[in-house]
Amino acid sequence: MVFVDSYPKTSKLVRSEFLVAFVALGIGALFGVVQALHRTGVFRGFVSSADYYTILTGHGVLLALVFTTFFIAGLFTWAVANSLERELPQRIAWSAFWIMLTGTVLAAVSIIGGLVGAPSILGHDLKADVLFTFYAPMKAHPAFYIGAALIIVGSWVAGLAYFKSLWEWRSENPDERIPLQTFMVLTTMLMWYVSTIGVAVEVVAFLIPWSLGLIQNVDPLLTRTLFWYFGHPVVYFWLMPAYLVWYTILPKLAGGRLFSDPLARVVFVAFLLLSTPVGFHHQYTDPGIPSGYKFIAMTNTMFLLLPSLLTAFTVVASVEHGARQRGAKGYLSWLRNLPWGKPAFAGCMLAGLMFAAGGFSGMINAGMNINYLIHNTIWVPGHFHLTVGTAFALTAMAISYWLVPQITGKKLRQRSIATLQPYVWFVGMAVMSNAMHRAGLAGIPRRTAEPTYDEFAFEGVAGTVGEMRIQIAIGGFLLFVGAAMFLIVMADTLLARRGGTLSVNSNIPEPLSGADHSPRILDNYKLWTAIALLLIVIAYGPPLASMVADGLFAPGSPPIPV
């Protein structure tokens, strides 16, 4: 039976969450191509250089916070209902949706208000051009911070619906192992609860009162630290849902089964333990943080390579099993037997391949000494466009081709466009990110509309600066085209009438090595959460104590107008 027929209430919620995500993707992609063309000097007729930063803020917030959070909520809602075979608690789940939507509207209005010259509200200019990294001393309108806080709170409430579903299922199945998809969802949410404490404190205790004028000064180093306490784990909040897809759905799309359920559980536990105590590697150049604690962050970040490498092994082994089930032979020729013409499969595989490249550039970011070479250069956005911009975003788009028909009961429309779209996105990202990495090695800065200095000329390490700019513009335009292709397919599918028999279903085949082959301690959330908190106390306790020793607001800084 189709998922929408088995769980109609949950399907409606998933459709609503996906719809908001797709709208955010469209607006964010439009902002992205505008800034790519402006920054490279190819076309500057859309916005002024002053408004560029508002566009950059909208691009980052709508894609890295709104698109991701709403899509993850929809995917997790489907995964929990599918694996526990029950509707989610509707009151809690819909409350989460409306809280997140309210926060999105507040944040979006404050950002767009800066573009249209909106009047002052609450005695403050309605604008937000503080970028995605919204720490002090740059200040936005209070509505922006309140909106960001509501998005986070809404995601917390959504997690309560997942846990309540598990508790209800557990009362009926006391001796059963937690189904793998639900295990992945809840482990991700535990990591999210722990890691968002930092940004919640930053926004609620400091930035909202500061933006309202209730307090005059804040400590920039403290707010930066609280943001980056959250700012790196949020990467794994994006990636772990992609891993859920790669582990549980991709093997089925390849015609096989997951190689190892136990390895998948180990990977998610490792992310719960190690994702948060790594934020200082974003602050290697910040004074006031002892070098020893920066070294701890570097070490923890390098440890995160382990679950990524385990994932590469397990997913590739699972996909190879599928190819050999289809009759493939040889050491590498099995790759030809995979369904590259199916957009859901191709998109997920290309996303995983691009993520591998992102992992290599991430090692440079994590290294305490070599990071100085590329810190605050365009190398950094080149890196995270490979992670959130491809590993997550392309996986999300690809799996939508498989999942949207199941939550609507409608056949996928515009299949020829859907088949081509993952390849357009992949090529666009490869072109743009390659140039960004090379430009970063040349020292070209990030976060600026005018990447030039008087009486100074950048020298390209590989290729000319002019060629890199053109490549970034072409790549950004291709990504915009890829996003538009995806949205055309989704719009046509969602607006179509239901009819015919679907060729897809939500049944996930049993792994080759099942949950019974792993120790039950892996399902002990209390133990792993306690260890994660202990590691955080070790990594962050003494530095935070030294920052607040002279007062929460000292040394203070007034807001800097943008």
Contents of the next structure:
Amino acid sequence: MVFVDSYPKTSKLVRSEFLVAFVALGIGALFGVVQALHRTGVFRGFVSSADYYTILTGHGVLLALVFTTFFIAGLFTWAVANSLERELPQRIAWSAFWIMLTGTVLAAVSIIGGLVGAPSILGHDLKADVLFTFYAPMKAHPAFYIGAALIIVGSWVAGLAYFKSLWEWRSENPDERIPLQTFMVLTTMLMWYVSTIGVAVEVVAFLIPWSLGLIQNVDPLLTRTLFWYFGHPVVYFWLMPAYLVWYTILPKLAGGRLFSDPLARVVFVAFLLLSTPVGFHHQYTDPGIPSGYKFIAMTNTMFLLLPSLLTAFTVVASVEHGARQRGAKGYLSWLRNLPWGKPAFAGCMLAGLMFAAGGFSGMINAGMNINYLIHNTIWVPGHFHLTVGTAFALTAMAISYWLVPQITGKKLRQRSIATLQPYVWFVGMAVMSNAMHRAGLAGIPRRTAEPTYDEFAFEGVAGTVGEMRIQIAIGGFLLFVGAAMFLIVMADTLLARRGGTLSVNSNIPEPLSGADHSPRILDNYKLWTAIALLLIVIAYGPPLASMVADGLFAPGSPPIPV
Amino acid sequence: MQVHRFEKVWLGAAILLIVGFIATIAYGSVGVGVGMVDDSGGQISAEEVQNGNTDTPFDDPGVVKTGDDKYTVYVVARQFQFVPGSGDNPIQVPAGANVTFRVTSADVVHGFSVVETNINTMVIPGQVSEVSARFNEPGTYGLICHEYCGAAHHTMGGSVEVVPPEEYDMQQENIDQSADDAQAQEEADQ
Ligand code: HEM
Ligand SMILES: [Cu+2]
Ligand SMILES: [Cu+2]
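Could you please show the structure of the form predicted in complex with its partner chain, as a counterpart to the form predicted alone just displayed?
The complete assembly is shown below, putting the previous chain first.
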């Protein structure tokens, strides 16, 4: 039976969540190409260089916060309903949706205010040119912080709906193992609860009252540290849903089944444990933090490579198994027996391949002292467009080709555009990202409308600066085309009439080595959450204690408009 | 739990790789001595930096000679310039000397990065970033603010001029000389 017919209410929820995500993706991609053309000097006619930062704030917030969170909510909603075989608790799940949407609208309106002359609303200039990291003491309109907080709170409520489903299911199935997809969703949500505490405290206890004038000062180093307490695990909040797809759906698309259920559980538990006590690796170059804490964060970060390296093995092994089921032979020639013409499969595989490249540049970032060479250069966006911008985003687009038909009952339209789309994204990203990495090595900064200076000129280390600019512009344009192709396929599919039978379904084949082989202790959430919290106390307790020892708001900074 | 033989091999190799990374980085820190920015710079009131009443060299930032071949450079970062550093006020230091940069902010978060070198630190209001370096080659190095700090962030750059030591000493003497002359002139005027 088609998913939408089995679970019509949950399908409607998933559709709504995807719709918001797709709109955010469209606007974000438009802003992205504006940036790529502007900062390279290829075309600066869209916005002034002062407004560049408004656009950049919109790009970061819409893509890294809104697109991701809504898409993940949709995917998780589907995964829980599918694997627990029940509709989600509707009241809770819809409240989550509306809270997140309200937050999105508040944040979006305050950002757009910056483009229309920042009118005064409720005694504050309506603008939020603070980028998606909103470092104090730059101040945005209070609505921006409230909006960001609501998006997070909404995601917490969504998590409640997943847990409630588990408890209902558990009362009917007291002895069964938690199905793998639900296990992955809940482990991710636990990691998310633990890690969002940082940004929630930052925004609710400090930035909202400060932007409203209720408190005079905040400590910029403390608020930054709270942000990065959340800022690294958030990347795993993006990645773990992609892993869910690669572990549970991709093997099926390849014609096989997952290699090992136990190993998949181990990997997710490792993320729960290690994702948070690493945030100082974003503050390697911050003053005011003793280097010992940076060293601890570096060590934890390196160990966090382990679950991703294990994933690489399991995913490749599962896909190879699929190819062999389709009759492949030989050490490498099995690669030819895979459905490269199916956009869902091809997109996930290309996303995984780019993630491997992103992993390597990430290891450089994580290298405490090598980091000095590239910190805050455009190398860094070069890196994360491979990870969140492709490993997550391309997987999300690819799996939509497979999932949207099932939550609508409509066959995928515009198949030829869909077939080509992952390749367009891949090529665009390869062109943009390689040039960003090399430009970063030449010292060219990120977050800069016109990276050219009166006092000196940059020199390329590998290739010329001019050639890198052209590649960033062309790559950015191709990516925009790739996003547009995806949205055309989605719009045409969503607007089409229902008819015919679908060629896809949500049945997930049993892994080769099933849940029976994995120790029950892996499903002990209380234990893992307790250990995760303990590791955080060790990594963050002493530095946070010393930061607040001289007063919560000292050394203090009053709000400074931008 | 059953773990496939290939999985075990892969797991072993992965752990080896990770331990190798940590070892090289530890060697870089301890053996080669690539220092980290840390809390050694201490704290300062951003408001006093803004008003110029910190009673530290930040009130009149610039290069201070602290010993034989030892210099400390005090830099204030503010929207949208480095003092000294930006425009026609470059930071001047002699080649081969031990230079310590002490950088702080008068307003928002900035960056302080000398292009293509390891000198790269955040500048956070309330904190002083301390970075040590030695420039062996004379020449002009680019200086940029690499953290978004407001609408004209992209104009916030500057330069570090590394001059041969003899030339540097001569220049300094000239500056001192002209300061002395000016003072003598002033006294004569009175
Ligand atoms: C059409 C596709 C895209 C293009 C052309 C594009 C282009 C760019 C460029 C040129 C920058 C650097 C701007 C600067 O530092 O001055 C940037 C930053 C960024 N992009 Fe994208 N991007 C695209 C898609 C995405 C996607 C899919 C995501 C995430 C899901 C993403 C997330 C980000 C983030 C978080 C930043 C950093 C913002 C900041 O520094 O505050 N981008 N993008
Ligand atoms: Cu990180
Ligand atoms: Cu700046």
